[in-house]
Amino acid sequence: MEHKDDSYKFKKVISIGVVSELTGLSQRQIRYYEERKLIFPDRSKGTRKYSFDDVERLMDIANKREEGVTTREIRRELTKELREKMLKGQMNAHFRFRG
């Protein structure tokens, strides 16, 4: 019996030196794309930290910018993503407890 539970992917606890690892990017780079509002890491007592969500994200981002797009269309892609994923959960939320 399989069990999906991916609430894993979602926790912030990785620290910028392995997301670098694991993605191939700087802290430097890791850092840019934060400050370009494409990540948004936890931050406690001045520490990043980071989900695989974001991990999977940073080498979305990184594929993309090899591919040419710039920062500025990319960010423009995750506010309409954001924004789908809103407006679909506010829609189950509607019909879920409609009488």
Given for the second form:
Protein chains: 2
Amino acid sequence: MEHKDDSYKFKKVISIGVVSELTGLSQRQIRYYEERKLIFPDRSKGTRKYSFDDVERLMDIANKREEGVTTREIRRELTKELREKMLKGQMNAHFRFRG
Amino acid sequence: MEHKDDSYKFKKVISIGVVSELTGLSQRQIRYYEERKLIFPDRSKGTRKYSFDDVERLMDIANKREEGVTTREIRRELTKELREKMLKGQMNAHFRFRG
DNA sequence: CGTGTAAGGAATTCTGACACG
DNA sequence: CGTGTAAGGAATTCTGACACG
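Given the form predicted on its own above, what does the protein look like in the form predicted in complex with the DNA?
Everything in the complex follows now, all chains and molecules, and the chain you saw is the first one.
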């Protein structure tokens, strides 16, 4: 329950031009953050598609960059978050099915 | 309260190609329904932008068309709904501020 | 490292029209 | 009436590169 993945927030339907308008970032920046693995758009026949969640994430990234945080550090933070989430997922599974 | 218009559902950010994929309708059909005033995308420099709400609405339209309902009839239904909503809005205002 | 820009090509979208019915 | 299609142009997006620092 709660996992409505079909939710508007996560559907990758927005083109880079619109994302640029929404975030105030240049297309160059957006593509670069992808290259640095901070963001992961879908590809529909070559052209990138972003979700509203991606847009929010890009705004976070923009804030961090303004504070002087490098893409490398942002990438590390993301990796750490993912690690924590995976651990939490395992613990959930553990206590739900075995605890 | 409740009126979070900034909600993902109503932001017009989706291009016609994606809407076509999402709804299964041809771009021709989508443009035609606009011509018949069943749908109202935004325009950003010429190109149409739709919201998820528009996408849902288009799916409703598609269903009605399959049932043989004409665009004219769908248009009438829409007009009627709008009339009812405006009436309701007036009544709200009436009872809230004067009742 | 992070971002701008010019370059050339590929994919997308637009409109108005003709077609069929 | 509702939709397909070919046509030509306009706007969008893509990549790889050079620039600066």
